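One chain is shown next in structure tokens, namely the form predicted alone.
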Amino acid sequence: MDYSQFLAMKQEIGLLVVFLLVFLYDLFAPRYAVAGSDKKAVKGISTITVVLFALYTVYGFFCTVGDAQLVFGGMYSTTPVVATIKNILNVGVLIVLIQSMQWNASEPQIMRRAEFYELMLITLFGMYLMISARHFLLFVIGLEAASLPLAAMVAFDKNKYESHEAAVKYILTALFSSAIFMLGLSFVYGLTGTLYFDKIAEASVEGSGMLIVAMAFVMAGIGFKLSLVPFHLWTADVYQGAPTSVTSYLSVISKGATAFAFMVVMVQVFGQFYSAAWEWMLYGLIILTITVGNLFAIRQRNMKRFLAFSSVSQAGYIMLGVIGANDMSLAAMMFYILVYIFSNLAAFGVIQSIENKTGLVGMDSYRGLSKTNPRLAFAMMLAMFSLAGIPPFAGFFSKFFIFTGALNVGTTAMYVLVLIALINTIVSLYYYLLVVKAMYISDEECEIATFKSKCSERLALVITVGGIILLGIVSVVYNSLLVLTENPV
């Protein structure tokens, strides 16, 4: 074995270095006594982790320069496109780390915050492997490395019953979805004799009904991770019960990584012979996901459940980039997820800031928020406008580009699908504006008193709000992604 092949894994190695530095600092750093407890907490671990990951995020953008490499016998692939996808995830993780600093400084999280950061970095490493995998064995390793630590993160707030319940639901769903996925892979291997993506695509098994069944199982297994309808039933309960920092991570980073991996699997593995079959399956999943997500979001009064069903609907829009299966669709999906990261994390940043101060997460508690906390209300309003796709904010352009990429397919079925998605966008305007109405139009006295957010919370909101505004103005971001996608994934 040529160990120089590991040099192709620049971003994975960089992430492992960050993980080891955080781990070693946790072991040997000075500690201080926590008030009201006989235990001691690591000093400065949050700041060290954020600084290290910020430096690593900057380093990641230098990894986009270079030729495509296929190593470890074709099991692992890296290209400028793949490196850019990982960088997009890094930006989201950095924002989540900043948002979580105040929560991790609270009792009893302060004594376990290093474990939280370490688990998050491990899940990100697993997502990297999923994106770069060109063999299903490596894909499964990445999938499990990303899923299992997330169950521990969901259960991190050990003093709350809801967190335990959410963790049980998440781990059972993860195990069930992995079992379905592995069953599909066993059918694929039995029919083709290989687990390499390119060799499965080259296998001559046209007309095999069993491969269609295998494809359905694979789509179902990944659909659980993406919260596609009808595999979404765990989402709202897990999002509500998990700590808000974990919920925000689940809603954008996990979903974004899985969407990219889903596109690679569908296009590179099943695209040659069975594109017609999986496209029709995906048509149905997209329509159900967008519609059901929108209808259930209207009924929610808890902000975390509200954003859970919003994320279900957004997953349907992201899948339009998968079904387009062209360069423009890939660029549009990358841009959509980048915008979604800023928009959704801005909303979660406001929710977390209020929850940290008051413990309130109900939509009714936000009535009159503009009178007591105008800056938080403004940030939430921009987030809702962007998620709804209202111009001139970034969310409008992300939807426009992903619709355009899908329409480039040119089929009648695709025109109908985009029309249904557009109608659902109008429906989504209603429930996103419900939040804005509660904050700005309600005459009721706000339950949330005036307070000043912590420095880390304000910094995260400045970054996310800036991203929402700038990505709607600066077109060079999408143009750069479109030029980049001329290379194969």
Contents of the next structure:
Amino acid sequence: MDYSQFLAMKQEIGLLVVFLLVFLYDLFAPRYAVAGSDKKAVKGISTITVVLFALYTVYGFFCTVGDAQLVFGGMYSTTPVVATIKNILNVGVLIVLIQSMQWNASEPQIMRRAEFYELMLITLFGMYLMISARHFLLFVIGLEAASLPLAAMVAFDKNKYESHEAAVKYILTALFSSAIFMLGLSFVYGLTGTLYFDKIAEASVEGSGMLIVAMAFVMAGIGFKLSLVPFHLWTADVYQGAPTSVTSYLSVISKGATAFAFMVVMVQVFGQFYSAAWEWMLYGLIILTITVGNLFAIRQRNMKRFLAFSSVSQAGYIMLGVIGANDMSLAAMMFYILVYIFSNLAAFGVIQSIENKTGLVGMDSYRGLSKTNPRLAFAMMLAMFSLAGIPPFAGFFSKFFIFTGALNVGTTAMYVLVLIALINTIVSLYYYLLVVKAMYISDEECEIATFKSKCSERLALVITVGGIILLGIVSVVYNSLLVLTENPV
Amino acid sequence: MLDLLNNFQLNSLMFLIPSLFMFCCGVYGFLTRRNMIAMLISLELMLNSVDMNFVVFNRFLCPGEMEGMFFTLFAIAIAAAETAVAIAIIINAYRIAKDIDVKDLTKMKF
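Could you output the structure for the form predicted together with the partner chain, given that the previous block was the form predicted alone?
Starting with the chain above, the whole complex follows.
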């Protein structure tokens, strides 16, 4: 065996090193007794994890992958585009880690925060495998490694009933969807006799009805993880019940990674003869996802549930990049995911710092927030503007590029789809502005007293707000993504 | 009778139909059972029928390779891991809700 193949997996190995260091530190580090309980906690693991992961993120940007490489018998592939997607995910995970520091320092959490970090890193590893896989075995392993520890993370708030309800709903639907997904895979295997992506594409014949059925099963299985609409019913409950750090991780990182893996599967495996079939299926799914997500978001009064439905409709916008299936829409999709990471994490950062302080997550308690906590209200407003797509902020440009990418296909159907998406953007403006209205215009006395948020929370908010403002103005980011996708080598 | 046994040929449909039946039983059980352990058993049934599909396709359609068998081995391990996590979560839910009926887990809705 040629061991130099492992050099293609620089990012995976780097992440594994971070994970092992955190794990070893957790095993051997000094412990101290937590005040008011007989349990002991590890010292300084949050800082260690964040610093190690920040170093690794920087390393990720500098480690050159070089040309497209296909190693381990064609099972694993890495290209500059794939490496960039992983770097984008790293940035998101770093922000989530910083945001979760304060929650992890709270009383019942401090004893088991090391496990939280370890689980989070291992899910990220699973997502890496899922993105890089060129064989369905590796893909399934990555998918499960990404979703099983997440179920444990959803159940992390041991004393809260909602957390357990959410975890039960999550694990049962995740298992059901992976069973459906694997049934589809077994049909694909029976029809083509192989599980390699490229060989399936070669072996698949035109117009096989059975393969379309198999493809529909595969789409449904991944659609569950992406929470596209007919498969979205778990989303709101899980997002509401899970600890807020896990919710932000689920809504941003998990969704971004799965969206990219979905695109790889659809384009590489079924792209040759079946693109017409899956594009029409996805066409329907996108319209449903954007519309239903928006309509349900309007009536939500819980911030986490509200953002859950908003993230359902955002998944529909991300899928516009998949249906376009050209260089530009790939770049637009990567940019959309990057901007979505910053905007959504800014919103979750505000929610989390308020929840850590007061325990309130209702939209009604945000009334008049601008008077008591003007900076938090400002960050929330920017996040909402960016999610809705109001011009000077990054969200506008990401929506603009993803619509342009879809329009580049040039068919009438695509114009209709983009028109529907545009109308839905206006609907979404209504409910995003409801939050802004509650914070700024409502002149009731605010339930949330003025408080000083912690250093880590502030750092995360500065990073995300900076991202929202800068990504819209600095065109270098999008241009470099576009150059990357035009020259795949 | 002996003649019939001698001419007996294994056919992939003999395995695929039971496997599909198993999968449908799993889906039916998952949708109708209200006990979480029973739902988990139904899920296992679905996953096992998928494994059977892989083995049958490998044995009858491409006997020269072992890809389907290997997939099955990994799928069994994954299913075991899934069950372990699910059982742990169900036990925790039982501790806090004192029941494992999904009808009781309806605090968050709509």
